[in-house]
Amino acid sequence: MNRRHCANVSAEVDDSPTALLELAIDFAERVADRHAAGGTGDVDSKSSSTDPVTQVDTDSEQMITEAIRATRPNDGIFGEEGIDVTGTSGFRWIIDPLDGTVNYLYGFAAHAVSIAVEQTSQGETTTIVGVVHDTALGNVYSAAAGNGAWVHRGEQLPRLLRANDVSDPGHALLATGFGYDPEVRRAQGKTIAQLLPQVRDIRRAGSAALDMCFVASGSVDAYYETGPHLWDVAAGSLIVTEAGGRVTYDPDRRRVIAAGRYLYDPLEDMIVAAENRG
């Protein structure tokens, strides 16, 4: 089916996760268009001088941030160029309209847009849809709590994701980012450094929620990182979990981890030992 601009405000809103998630892969196939498009525009810095910001961010954040107003306009929003809105619903947008700027600024293939839905009910806040549209490859990775994790391609038929069962850390290939601040990159460098030795291999892809999908699909075993925010790392949370994953994030020190379920616990004390040496 084709999605594309199929949302339409209703007098009738459907809270379901899965009308949420068409409108979430909606939303982030329109922002693939402008991402398609190019033209970065000024180029700014933000935490560093090599943590850039361009037009394209500024641009697809507020492509989303109009496009939920338009659907559902009693909904929070929360995305990485400065949007937080406080809702009335019970549900928040967490969006990064561009994960992996420095990669879109230098044409390396790996790039997204990553949108997730959450849910507060009753004190209890959970994420109900996640949507990582990869904008350089074009892989659409998606789920909705309790329903699975999927990829399609253009047209073609979604597939079902399922996380690697690797247990050995020793066996397993294990993606990683570093920050812009140099101070925070040697310390991490010093962590990766003792692992590397105790992994199959490391791989650093630039994008935290395609590193996270690439566990979900099994392209990697597991993702560590010490440094990404929500927006970050919301959307592919679910899509790990979906696919029979574990994940943990931790807001305070922002590290995530995320592994395939007999991998996880072993993988994570390796991590705490390392960093601890560190």
Given for the second form:
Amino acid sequence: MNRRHCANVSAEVDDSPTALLELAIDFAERVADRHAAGGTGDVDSKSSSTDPVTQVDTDSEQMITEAIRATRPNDGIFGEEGIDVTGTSGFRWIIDPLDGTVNYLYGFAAHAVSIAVEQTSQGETTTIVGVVHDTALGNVYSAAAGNGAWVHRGEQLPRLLRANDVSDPGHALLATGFGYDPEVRRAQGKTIAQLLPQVRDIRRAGSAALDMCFVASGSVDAYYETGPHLWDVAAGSLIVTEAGGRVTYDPDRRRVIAAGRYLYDPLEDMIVAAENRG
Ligand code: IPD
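Form predicted alone done; form predicted together with D-MYO-inositol-1-phosphate now:
Let's see the whole complex now, leading with the same chain.
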């Protein structure tokens, strides 16, 4: 176990992925209670008039931020609702306090809190913990680097996750999503129109974090979207790779492809061809 003495706190800090995972699950469970408490408070809009932010989004980010500061004051924090703190410990928390805000507003049962921890060591950054708590249905998806991906609900025993082994994109159930900007959607729609006749079918659940978990659990074969931010996909990426799948996320184009290991390459070829045809 890697123990580091932290100057600002008197107790020793446990930096192991399993200890950080325990903390992340605890923080996610507290936020799940906030989601369950319901109400939206004031509803504002962000990037476009259809991109909502509710009091629940901001309360949830504040709750997680306070919990991190109380337990790990030297860590960095980066979240959807504006928190961006540089730490000194080499660890950074990446938070989407409420992914699937539109679903939450409508009572559509697909929304989550997503928490990842990345570690930077000798110039290399890797994600070591990912938790996506499905706050509508109560499923908690989690992974610590090297320890597999798991799902549990309440007191249930955790179940190991495994991405599907399908290799033919023509038989793949593909999840996707759309941004809030009408121009971005027009481009996304064109690519999806190219892909739709070539795959088994398309699903659009409305939460990128959950879409990634659906790849990990085999509820879909793959997920592709151009537009998600790091906070949407950071935790889910580790959950997919720990479930034996493959993920790429290009932070400049904000394009994510997540799929089972045999499907990834042929699917990526199909996506690139569809994007190029426009
Ligand atoms: C959105 C959801 C959606 C995805 C969008 C995201 P938000 O996040 O994850 O499924 O298609 O790209 O922006 O706004 O609900 O936090």
